[in-house]
Structure formats: structure tokens, C-alpha cells
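Okay, so here's just one chain, in C-alpha cells, the form predicted alone.
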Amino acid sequence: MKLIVPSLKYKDSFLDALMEFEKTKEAGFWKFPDETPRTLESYIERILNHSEGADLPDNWVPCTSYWLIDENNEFVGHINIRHRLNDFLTNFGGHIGYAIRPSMRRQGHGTQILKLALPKAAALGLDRILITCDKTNTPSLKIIEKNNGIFENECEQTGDLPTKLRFWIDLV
């Protein structure tokens, strides 16, 4: 398993995920609230460019993405590093965000992610990260245990939206 800046290298791969996480009606790290890119060229593109804080949507900080791909050259996960926190992402969000590709999930790969991002958040400077998850993602809050993730605190969504778990992972 390796943690690599997406490429087209990967399309075919990337785009049958993308097809899975589409029939699971899941919100997804594809899309934009301005304006989601109709190729992946331009997908990439962007994503590429939020790395810099360039062409970001209002209300978004710069982060840096990496796919997780396997030893089959397959696309298995995405994750974003965000370089610093709004006061969405202090409560809700935090430094990184990560999905695993519905058929490969419950196989270690979202704890694998996680512990990969870790080195490359500190190579961008932050010292510790926060990082979130709903209350009801039980998968999840085991990845962000399993990644030495010490909880601070539980916050309320508005609406039908489930309670946030807050936890922090110390990077030094």
C-alpha cells in the first residue's frame, strides 16, 4: 500500500470507485459546492491546486490529497490533509478527511490511510491534527483509535445531523 498524489495513472481504477461510491448515495470527496469538475484532468487539476490554496471554494482552507493504492496498481482511498483549521472545520471537520472505496472496506485499509497521512501532515508543518467523525460511524472512530486518536469532546449538529466525536493525534 502506498499514499500517492492522484494521476491519471490510475483513471480506470479511480473512476469504477467512483461509480461504487455513487450507487451508495454517500456525500462525496468528488464534488465541490461551486462547480465539480465533468473530467477527471480537471479533477485532478483542481485538487492539485487546493494544495497551493488556489482556486478554493469560499470557506475552504488548502489541503493536500493522496489516494491510497494497492499493490494491484487499484484505487482503494482518498484522503485530505487540510494545512489549518476554519471554525467549520475546528468543530466539525478537522485536519483530515478520508474515504475508503465500498468494496474494500472492513479490511484495514481506512486504519492504513490514516497511519500513512500521518508523516506527511507533519511534513506540513502541524505538530498534532484533529480529527472528526459521527457518532454513529463506529468503523471509523476505530481507525482514528487504532491511530492513537485521544478524544476531546462530542459536538452537536444542527438538524437531523449526527454528534461529531473530536479527537486529537499528536505528529511529534
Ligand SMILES: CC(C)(COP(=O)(O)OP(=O)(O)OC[C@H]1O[C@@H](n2cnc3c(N)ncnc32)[C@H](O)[C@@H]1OP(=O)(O)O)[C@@H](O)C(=O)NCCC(=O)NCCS
The other form holds:
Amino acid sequence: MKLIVPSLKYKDSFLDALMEFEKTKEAGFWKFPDETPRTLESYIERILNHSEGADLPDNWVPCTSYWLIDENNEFVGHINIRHRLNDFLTNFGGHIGYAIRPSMRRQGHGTQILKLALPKAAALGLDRILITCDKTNTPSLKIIEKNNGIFENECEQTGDLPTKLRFWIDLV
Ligand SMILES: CC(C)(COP(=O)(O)OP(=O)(O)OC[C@H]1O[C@@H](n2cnc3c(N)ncnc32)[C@H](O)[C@@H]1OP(=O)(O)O)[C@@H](O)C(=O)NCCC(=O)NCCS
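With the form predicted alone done, generate the form predicted together with this ligand in the same format.
Below is the whole assembly, all chains and molecules, this chain first.
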């Protein structure tokens, strides 16, 4: 199992996974606020630009994405590491977001993707990361705790959105 820079080499598998995310209504990561990518090529080009701080939607910060790939070269999931926090990320989004494709959940991959991303975040110059999850998201809560997340507090969201739990993970 390895984290790789997004690449067309995994096109077929990524597109299969995208269909799974669409069925579970979790394909939001594929749609930027100012554009719905038409092709995987343009999506990859854009997220690679984001890691350089270029071509960012309004109010986004530079962000590096990795894909988790298994021994059969299958796409398993993705993780985004934001290089710094803004007000929204400080309260709700955190430095890191991740997802495992629906057909491959409950096999430890969520725990693994965060573990593998921590040295990548350190290599970006971060000495600790903020990570948040919905109070109702038990799997994510367990993943954060298993990666030594230290609970700071909870933040209420507007409307019917669930309360956010905020944790820090030390990288040094
Ligand atoms: C959250 C998510 C990444 C978990 O991925 P995963 O590969 O299933 O995670 P793991 O297999 O490492 O499971 C972590 C823990 O959660 C538990 N778990 C996983 N799915 C569960 C479920 N549906 N119900 C209850 N517990 C669950 C696992 O049993 C494991 O618990 P354990 O440590 O006691 O064994 C995945 O469900 C996902 O992509 N969800 C949508 C996006 C999301 O919520 N991202 C997190 C944003 S903060």
C-alpha cells in the first residue's frame, strides 16, 4: 500500500471508484466550486496546480493531494493536505481531508491513509496538523484517535449540520 502523486496511470481504477463515490453521494471532491472537471486529465492537472498554490478557487489555500494505491495497482482512496489554515479551515475543515472508496472500507485503509500522510505533511513544513470530523462520523473519529489525535474542542455548525470535533496531531 503506498501514497502516490495523482497520475493517469490509475485512470480506470480511479474512474471505477468515482462511480462508487457518486452512488453514495460522496463525489464532492471531484467538483471544484468554480468548475466541474470534464475529464480526469483536467482534474489531475488542477490538483497538481493546487499543490503549487496555483489555479485555486477563491478562499482556498495551497493543497497537496495523494492517492492510496494497493498491491494490485487499484485506487483505494485519496487524501488532501492543506498547507495552511484560514478561518474556515481553523474552525471546521482542518489541514487534512480523506476518503476511502466505498467498496474498500472497513479494512483499515482509512487508518492507513492518515498514517502515511503524516510524514508528507511534515515534509511540507507543518509541525502539527489540525484534523476535524463530524461528531456523528464514528469511523473518522476512530481513525484520528488511532493516529494520536489530541482532542481540543467542538465547534457548532450552522443549520442542521453536525457539530465538528477538532483534534491536533503533533508531527515533531
Ligand atoms: C471515514 C472513512 C475514511 C473510514 O474508512 P475505512 O477504510 O472504513 O476506515 P478503517 O477501516 O480504518 O476503520 C476505522 C475504524 O472505524 C470503524 N468503522 C469503519 N466503518 C464503520 C462503520 N460504517 N460503522 C462503524 N464503525 C466503522 C472500523 O471498524 C475501525 O474501527 P476499529 O479501529 O475499532 O477497528 C470512510 O468511511 C470514508 O471515506 N467516509 C467518507 C468520507 C469521510 O467521512 N472522510 C472523513 C472526513 S473527517
